[in-house]
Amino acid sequence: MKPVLEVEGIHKYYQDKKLFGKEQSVVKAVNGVSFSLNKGEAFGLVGESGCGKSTTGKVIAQLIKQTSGVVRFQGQDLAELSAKQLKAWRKQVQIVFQDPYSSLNPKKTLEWILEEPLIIHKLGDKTWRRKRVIQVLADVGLDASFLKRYPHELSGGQRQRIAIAAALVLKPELIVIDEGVSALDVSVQAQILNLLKKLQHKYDLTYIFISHDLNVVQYFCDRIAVMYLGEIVETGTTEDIGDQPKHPYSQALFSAKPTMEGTTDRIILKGDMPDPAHAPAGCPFHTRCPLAMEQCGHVKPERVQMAGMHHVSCHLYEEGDMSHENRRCI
């Protein structure tokens, strides 16, 4: 099966401007991220705040352009699209943000908000567009009585449903969900996640799900990529990474996940994530890793296949170091 999305070595750098003529530094928000995504998958991006997962999502949705690297959608290199072609392509990829209130026009009715994408892409006449809007409202669990309401008249869960409806109205192939449930109460989170699963089956959707909530990601996603300091350090199925994380950072991350039994086996990392404007050489995690070896400080680890789709970038698992395979970060 050919992947619906291929991301190859994307970088996104920003110039960190300094005052009084001081030298500028380069912020490496995303630093060589690669993965592919099959049709119908839910792919999770997890990591600490500032690891680059949201920037990666915005690059994929082409809300911002990558500094280098390639993003292919259904085999098409997006960098080769003209402005007109890119506008047409946007029907296929949509994004849902964390705070729906900031992404919904507070001065417009929900009918206007949901119809606007159809007008921009010149789809159907007024009668058809109204039917489509009513249909998508029903799909997210709301009825036509909401059409004349404004965003401030809705609860947080209802606003997120409208944000999902706005993404869904064009019938996209891929939806990027950037912290789409983190601002909601736990009970509402469950409702929205179940709604997204229902819509995935109805519309044959593919998801990129960005979150810091590991329980949510494990419930919702088929595969997971763990990001640290702009790089992917481990990828695999949800079962592989959730049950047996290999990278020391993944082990620490998942040890902090709340469970019914508590988090008595939690791994506490020392220090904070380094400044992405001054990223360390070698393995990006070596400054906090209790298992760091001499080469970790100056040699970037290769991507090693553990089993099946499980890959990890860590010197502990490279040829000659496999005796460390089952060691745990302590």
Contents of the next structure:
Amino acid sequence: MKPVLEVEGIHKYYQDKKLFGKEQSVVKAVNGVSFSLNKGEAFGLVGESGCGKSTTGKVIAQLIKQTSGVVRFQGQDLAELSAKQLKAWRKQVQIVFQDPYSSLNPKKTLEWILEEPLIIHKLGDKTWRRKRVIQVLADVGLDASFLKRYPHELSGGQRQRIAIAAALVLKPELIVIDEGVSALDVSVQAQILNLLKKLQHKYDLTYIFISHDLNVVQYFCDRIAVMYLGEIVETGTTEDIGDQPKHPYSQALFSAKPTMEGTTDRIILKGDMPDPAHAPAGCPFHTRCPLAMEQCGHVKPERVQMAGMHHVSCHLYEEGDMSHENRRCI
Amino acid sequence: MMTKPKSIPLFIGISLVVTISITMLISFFYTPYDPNEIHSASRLSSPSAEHLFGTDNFGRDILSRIMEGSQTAFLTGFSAVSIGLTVGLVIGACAGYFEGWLDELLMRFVDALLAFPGILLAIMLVSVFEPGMGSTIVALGIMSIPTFARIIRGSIIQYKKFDFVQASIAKGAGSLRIIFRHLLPNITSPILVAASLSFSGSVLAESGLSYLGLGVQPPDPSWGRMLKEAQPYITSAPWYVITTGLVITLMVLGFNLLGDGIRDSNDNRA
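To test you: the structure above is the form predicted alone. What is the structure of the form predicted in complex with the partner chain?
Next comes the full complex, and the chain you just saw is listed first.
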């Protein structure tokens, strides 16, 4: 089956240029990220703050242009689209943001907010659009009485439902959910996650789910990619990574996950993530890796395949090296 | 927002502006005397029941002339704000939304305008073209461009980062839709404040120009020129200067308080 989305080696660099000064340092927000998504998948991007997961999401939604690399949607390279084609393409990919308090225009009614995407793409007439808006409201569990209300009259969970409805109204193929439930109460999080799952079946959706919350990602996603300092260090199915994280960073990350039993043998990483403006040479993680070897400091690890779809970028592992025991950090 | 003033300054501001506006409207239909009618018999008579604000050196009723002059004040203020707001909106919105070299270019132009003393610009314009209401309005309009451009640019940059704008771009909205439907409705408050302050500034500047004889020319009545005419009689007929000056002060104070009040009762429901 042809993948819905292919991301090949995207880089996003921010250059701090002064008007008359010489070129300043380069911040490598995303540094060579590749993955592909099949239809109907829920793909999780996890990592700590500043690792480039949101930037990756915005590049996929083409809210920012990548410095280099290719984003292909249903086989079509997005860089080749004209401005007009890009506008039409936007129907198919939507993005839902973290903060439900800033993701809805405070001066507009919910009806206006939900109808706008249809007006932008000149779909249907007034009565059809109204029907569609009411239908999509029902899909997210709200009724027509909300139409004339303003965002400030709604709770956080209701706002997030509206943000999802506004994304759904165009019947997209792919929705990027950028920390979509992180700002909500735990009980509301569960409601929204279940709603997203229900909608996935109804609308045949593919999700990219960006989050720092491992429990949420493990619950929601079929596949997970772990990002560190602008790079994907490990990808695999939720079971692969959740049960058998290979990369020392993933191991540390997943060991810190709170569980019902309380956390046991947590791996405590020393220091902070390096400044992305001065990323270390070699493996991005070697400055904090408890298992760092001599070569890690100057040779960038290749991506190697473990079992099935499980890939990891680490010098501890070799291609097809199935026999390797899971190397624990401690 | 307007129905229930929360602060005393806003209340005073609204009262002053409304009172002066009503007086201005009344002057279209009624003034106690013909503002230009000369009574040499009653020159410089002090305030009385007959002439509430007294009469000037030609025996004209000062109250009637102030009422008539309010039309000029409002017309210049309103037109200058309209010019400044329109041009400032275009410059500010383009600079703030597109940023980059266009922003750099437009804002340096605005900086240049800002660095140039406003009253000097007005004097220059008025002396190149002929003095009168038209050139005064244009000069005052140009003077108020930088304020609007900077405020609108700043607000647009601030709101552009909001997720609802990004979400709308992701839905395919074009630049014009983003600017007019998403950004401007959210920045009406700072624009209103700027408009109100700029209005009072223009009224004051018009009075200043007219005082120098460069603004509105006779026979159009003007507060600034009335002040100039009153100057020689400042000791013999102090009411002439005091009433005229007081009205200018109250007008400027009213619009300033109104602007401050709007800013304080910022109605941004998040």
